[in-house]
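Take a look at this single chain in structure tokens; it is the form predicted alone.
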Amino acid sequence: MSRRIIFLLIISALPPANLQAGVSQEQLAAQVRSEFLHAWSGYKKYAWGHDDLKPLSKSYHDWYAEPLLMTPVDALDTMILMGLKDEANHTREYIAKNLSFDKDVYVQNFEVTIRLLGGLLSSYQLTGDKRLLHLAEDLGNRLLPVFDSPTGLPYRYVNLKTGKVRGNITNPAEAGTLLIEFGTLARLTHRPVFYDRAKRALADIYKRRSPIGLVGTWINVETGAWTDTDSHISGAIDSYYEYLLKCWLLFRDEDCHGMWLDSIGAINKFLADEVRTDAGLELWFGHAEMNTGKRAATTYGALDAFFPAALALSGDLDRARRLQESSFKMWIKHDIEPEEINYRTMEIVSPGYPLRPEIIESTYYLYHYASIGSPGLPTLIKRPDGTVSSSAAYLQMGQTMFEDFVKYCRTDEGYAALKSVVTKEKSDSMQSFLFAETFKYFYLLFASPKTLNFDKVIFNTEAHPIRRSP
């Protein structure tokens, strides 16, 4: 039976053991750790002190005129979870002594918040090193001016030295993916201004939803008017929905809970799309016009693949399982996922693969819930020669993706994005989220559950674990 069939059918083609080829979970976790170190070694060799490694040219890339140590900050909590004590200690010392935000550069508030502010806060909680908290507070102070708009929605860019802002057209993801980080900073510094400003922005996007409960893709922060009314769960909107749910769970904020419940109802009504195929009824999520709910596009991609994790976290394990099957179908079509497909035709819309982690994140979440026997997930999946446990099925899924990932993206000195999943031609790019998210979720999928107590943390959208409120 071909691998290019959906998850429930692929299980029947796999061997009876929990994992293929007799590889144990412990061995897979060790392999992930080894590959993390391979990529990290390449970064240290050719890009130390800079933001990202360019793995093909063996050089470096900085986001701005001066580096902000994106990769070290993003990678630190993953090192800690992997037990790489020497590397983690060395990296933490380097960050504490060399990272400065006193720079005359305009930075993208969203990316700096999820990568740097989130990474510093998570690593502070894991180490207790107050130097990291002091860096986080300094960064938070420098980012606060973004909220000084007529609506309270944040501008996209801020100058870290002068506080000047620019970029008055933003999107729900960039405006609404700030409360985990700013709220945690408020809690740790006892300065509620951080929580209040970020929550206002999140709520303001919600207040501007359409009469049928959907949000658009782009909005003017000065007028509050939508400039693009395309609605979906993909990039530019995705993590807005994620943070409505997670901020309820992290802070026990009932306002966020209510906003999530209203939003998920509209998502399931207008964006969910069932497609009948020879294999059965598949679940996808497409695009719709925010005011009418009319189907606008039947595209789904690597960024959308975070949604099974969100659905699982919300308790909707049936939809989570079904959507994960669809995401995996997208992956195995070319042995690695493209950035976007037309799920009605399974044709590629955007062929690149930037080393994204979202499908791995969802596999980890579903494995967790299958392992603890959550209602909504089958305990056993039937196959011609017997049965396999649901949790083992997600391990097999993860193993397939990890082997494909190594096969097609590994380079002599790191990992490279793909220009096309069809040709497998590589691109000279290795963003920091490879360390923060992709390797972390692969590792947590295979490592002992004792590595991190899933129920005691909430991951920000960059996979930095933040402790839940007691």
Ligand code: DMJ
Contents of the next structure:
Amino acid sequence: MSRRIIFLLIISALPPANLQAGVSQEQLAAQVRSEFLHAWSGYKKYAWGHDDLKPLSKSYHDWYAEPLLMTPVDALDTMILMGLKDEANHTREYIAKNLSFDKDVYVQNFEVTIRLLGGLLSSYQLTGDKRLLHLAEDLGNRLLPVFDSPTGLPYRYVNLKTGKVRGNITNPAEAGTLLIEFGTLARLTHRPVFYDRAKRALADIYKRRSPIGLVGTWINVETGAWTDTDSHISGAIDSYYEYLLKCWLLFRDEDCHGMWLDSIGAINKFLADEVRTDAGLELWFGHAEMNTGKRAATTYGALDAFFPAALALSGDLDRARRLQESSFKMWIKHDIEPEEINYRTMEIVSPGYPLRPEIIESTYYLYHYASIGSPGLPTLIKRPDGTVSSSAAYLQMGQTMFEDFVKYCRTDEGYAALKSVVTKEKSDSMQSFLFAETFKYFYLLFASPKTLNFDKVIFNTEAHPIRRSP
Ligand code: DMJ
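The structure above corresponds to the form predicted alone; please give the structure of the form predicted in complex with the ligand next.
So here's everything in the complex, that chain up top.
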């Protein structure tokens, strides 16, 4: 009997509110916090002051010639939400006193925006510490030159000291995943330039969609011509769609609303793929050529698994629920999800697992919508052996993933990415999104909903919560 069937049988036999092995939600939340601290103490011991911990060699990794404190900035709001006051205060002081962007290094605008600008803004909103806002504004000023291209699409890299730019081939995710952060900075500093430049970049990608409404993977920022016309919801495009939706909700921007509605129509028409299996009709999202809509690949992976959260947030709970089932099928095949599979054969295309959060993020969103009894999600899910409440099903899904995650990725002094989910061999990497996202979404899934009012925030793509407009 497959592990998935066993899982379904087990959860169907349990009373709705229970988790497996009689563990309470509070206990699970406490375990997540304790695992966060385990990884954080490894970072502090071997990599303090640097960007990331290398968990196997017990050393550190900096992205550029000088560190930018990726892990502390990414981790800070998670500590605050977990109630780790001393740790959070100490980290905030360290950031405020030691983080400087006056460095002669070329940085990747997208990564620095989602991790550092997003992290600083979110922690500023949670603490009111003006020093974090000043750091964010300084960073925003230094990133602005990326938008000085003939099209308005941003260059990929900028030198933080000189403002020189590099990288004229970009993708929708890197060009279009800036408005939550730059728009929030504009609001907080009363400088609309930040909003306007980032919104133009987002709209510039949309403007170049194909006649059937799809975007490609790579585009030239100087000519506006696509250099790769593969269309999908995976890495390099993913968060472009996420930001169309979220910027409508965060800023009540009706242009973003319209762009999202057009885009989701094309995604559902050309990328969605219904696959008939013995267990029923499964929903997946694959690849298609952006101009013809012709199916180009039947691959899906860990990055695509953010999409149930986006669908749920948009109100499409039916597709969200079905796609989450598919993502979970991908996870339990090897007890950890691989980077990419062929969903028609369930064969692995890319076997690594870099501690990604997207599937947990979607579990948290679906749990939220199930627990408030949203119309569109069944209250009870029919299982072969009975029924279970949908909120209990998502909690149990989360518990399964958390236990697998700890079992296979924990090291003596941190957490490590996996080279292969088949062999479970580890690799010497612990990216900062482990703290910003993976632990945060696990924690929010199990902790009291009072920890963070879901309806009052929009998470940026790095899971930094930003307050919605009053
Ligand atoms: C994160 O940096 C962000 O979630 C980004 O949008 C996609 N990749 C990683 C996590 O997997």
